[in-house]
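What follows is a single chain, given as structure tokens, in the form predicted on its own.
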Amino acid sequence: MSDLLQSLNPGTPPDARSYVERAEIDASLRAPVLLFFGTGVAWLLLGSLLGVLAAFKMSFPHLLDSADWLTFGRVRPAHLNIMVYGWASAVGIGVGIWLMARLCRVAPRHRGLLIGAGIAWNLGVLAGTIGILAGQSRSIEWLEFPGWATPILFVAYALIGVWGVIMFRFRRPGHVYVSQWYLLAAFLWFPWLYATANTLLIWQPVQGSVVGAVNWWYGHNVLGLWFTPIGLASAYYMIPKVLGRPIHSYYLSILGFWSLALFYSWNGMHHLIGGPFPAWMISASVVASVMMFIPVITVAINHHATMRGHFHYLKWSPTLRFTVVGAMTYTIVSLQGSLMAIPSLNNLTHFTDYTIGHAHLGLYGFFTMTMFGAMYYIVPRLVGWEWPSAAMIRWHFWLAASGVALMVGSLTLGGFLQGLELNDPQVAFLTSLKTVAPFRFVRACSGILLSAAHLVFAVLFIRMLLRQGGPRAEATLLSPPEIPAV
């Protein structure tokens, strides 16, 4: 009976046998998960440095332009690919394999497969980054890695996908929790997306306007069918786990999952409104984007109803604070994306910084914040030690939250004004650039806040691995927990 309850709700208090099983799972996954987490944090620091440099180059074009490998055309794609594959994908894989093992409730099989995949994945990211900085970029957004680097990533991920299927196949009998749906789907969707896009754009490239269609299909679906399922899987696990109560509605979970799977794969083409593409392709993408209101609102209702009456937990739980902020941002960025598909608004925001702000809100405000929350929960269970400083966790949160708010706010407002002027035939193009210039400088300054947040987290992470600070009998909290009056 206890096993059934834990499969239905991860917040169910475990019995003695379950404690032993979970300890065995954590011990088995310690090396591979920390490999993905550790290398992901290293890539996050490097990507942040390159991102700040690229942002300041928008205001000071001649900054460090004496070195070819530090020009904007190389630094910017290197930053983007490091953040997508080096940080976000690596930490997403780490969270995904830990959640999958925990929810399958069996000791992980083939740990060597995961360690080998982690090493190969980082070698692929390293090779691709060196290729971009050496001037061998493919000039295809989100796929700038040279053609000889991408097979390494594909093989590495294939090993991870195979491991996920094996784990699901040999899971303990019982209910399949909602997070497992999203994880298994993500493990299967990503290799399909990555292989298809690389085949059509790099290995056997298509010609003409089809390149743009495939590129936007890939970029949009990596965010929606790779990062989003992992982020939602983490939120669906962490929120009930910390609260110790079940998710609000199992049936809403079903609706949210299947509507995401049905509608998101059609997204992306709305970014090409007005381009040389068949009208049915654009129209289908616009309709699918608007239909995304269904899974987004469904997930928002489910999470909010689960949190109702328990929002005071945000004052003291690091995991819950990062996760809930990420989940709320998912609602905002998804509704914003659906509205951007409406042609009248798309005509205003297309080719502006508004779209860039939207992308940052999704990849950082939603996914990265959710992953930080998951790591604050997972790492102590892998290391057998609690976080050494609540003050540093608070600094991390407020630096990251203020940095992403400042970045997205400046890009959104600046992009909106930029769009107004670009659509006014009486305004010169140079004028629109001058209008957006101060907003781009603010965006660059926000990168300093985010880099500081990442540095604080990296120091925290290293201190955890070294087990610095005194041992704690209980979890590290942001403040003493409050018990509301009855």
The other form holds:
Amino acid sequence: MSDLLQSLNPGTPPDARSYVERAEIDASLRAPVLLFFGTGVAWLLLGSLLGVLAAFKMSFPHLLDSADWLTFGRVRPAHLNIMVYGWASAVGIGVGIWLMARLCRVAPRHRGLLIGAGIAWNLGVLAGTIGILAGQSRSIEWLEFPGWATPILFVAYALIGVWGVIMFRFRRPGHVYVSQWYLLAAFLWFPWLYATANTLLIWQPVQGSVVGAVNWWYGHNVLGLWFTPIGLASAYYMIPKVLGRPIHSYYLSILGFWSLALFYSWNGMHHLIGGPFPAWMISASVVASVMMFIPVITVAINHHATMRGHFHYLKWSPTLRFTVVGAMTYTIVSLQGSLMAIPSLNNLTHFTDYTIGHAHLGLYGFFTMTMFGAMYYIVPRLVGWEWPSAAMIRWHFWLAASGVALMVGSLTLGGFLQGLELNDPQVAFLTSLKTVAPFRFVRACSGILLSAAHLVFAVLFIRMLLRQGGPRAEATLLSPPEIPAV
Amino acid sequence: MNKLPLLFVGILLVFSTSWIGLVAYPYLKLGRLAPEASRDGLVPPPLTASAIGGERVYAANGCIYCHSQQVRPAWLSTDIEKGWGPRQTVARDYIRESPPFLGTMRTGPDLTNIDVRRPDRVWHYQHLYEPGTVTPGSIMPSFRFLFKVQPIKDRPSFEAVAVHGPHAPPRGYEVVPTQDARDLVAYLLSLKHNYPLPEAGDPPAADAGK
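Switch over from the form predicted on its own to the form predicted together with its partner chain, please.
What follows is the whole complex; the chain from before opens it.
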């Protein structure tokens, strides 16, 4: 009975046997998960640096412009690919395998597979980044790593996917929790996506505009069917877990899952509205994008109803604070995305900084924040130590939150004005450059805030690995909770 | 949802619909278009070897992150009024390009018809070397690394690019394009999609979108 309760609701207090079981799982996943987390944080720092450099180049085009490998058109894709593959995917894999093992409730087999995959993954990212900076990119967005680097990533990925499926196959019988559906799906979708895109775009390139269709089918699905399910799996696990109460509705989570799978996968073409494609392809994507209201609102209601009456926990729990901010941003960014797909609005935002703001709201405000939340929960269990400094966690949170708010705010507003001018045949092109210039400068400064947040987190992470700060009996909280009188 | 096989099949089936619709369908339908015969030969015309090299330089240096190459139809946007082209671009316009640089940003102008707007090779060299010298206020980066600054031998090379102002080379030196720069400009000058195509509809009055 307790098993069933546990999986229906990861918030119920475990009995003694499950304590032992969890300790075993954590011990055997310590090395691979920390490998993914640690390298992810290192890439996060490098990616931030490149992002800030690219952003300042928009304001000061002569900044570091004499060497070819530092030109804007290489630094920008290097930043994106490092963030997508080096940071977000790596930390997503780390969180994904840990959650999978915890929810399958068996000590994982084949740990070597994961460690090998982790090493290969990072070599692939390194090779790909060097390739971009050396001028080997084919400028296919989200797939700029050259063709000799991507097979390494694919093999690494395949190992992880296989591990995930094996794990699931040998899980302890009992209920399958919603996070597991999301993870299993992500583990199955991503290799399909990555193999299709690489085959048709990089290894055996297809002709002409087909590239655009495949490109954005891939690009959008990486967000929708790789990052989003991992982020939601984590939120679905962490929120009930920290609160110690069950998820609001099982049926809503089923609806949310299947509608996400169906509609998200059709979204890609909304990046190419007005492009050289049959009208029905674009219409299908526009409709699917608007239909995204269903999974998004479903998840939002489910999370909100779970949180209801417990929002004061956000004052104390770092995990919950990051996760809930991430989950709320998910709702906002998805609704924004649906609106941006409507042709008359798309017309205004397409080709402008507005889209860049939207992308950061998704990958940072939602995904990265959720992953920080998960790491605050998972790392102490792997290291057997509590976070050494509540003050640093607070700094991390506020720098990250204000940085991303400032970034998205300036890009959104600047992009909106830029769009108005780009669409107006009476306005000269150069005028649009002048209009967005101050917003771009603010945006570059917001990158400094985010980099500072990452630096704080990196230091905290290293101090954690070194077990600094003295042993604590209780989890590190953002502020001491006032215990309400019973 | 404990029925494993159902979950598996469902996950893969749902996803395969989009794979069929957005990958397989365009691949079969748009992946084998042939050029059209027209009065002036095949359109789009084939790229020269140099232009193909230029396509690679364009990709390597990420021009796509600031420049689009697509003209949206008039019912949807003001692209044609803005002068990015006389008609919307269609799939056949891109069959010579590998990959096509449709782009998602317009930090700089659309380049679908840059050869129509700026047919002058020298202008492009000057612009790439130092955009600000020909377009004050530009934020396009300088692509100086695609050029050589070399001492003038007996007389200036015939390809030497005239650069004036603060970015001029020191006295006794000249700026000459490397092969990469030559290729890139050859590629830019191949960007000209103003020929009529049946599926693109009638272009509006002949002088629109110059």
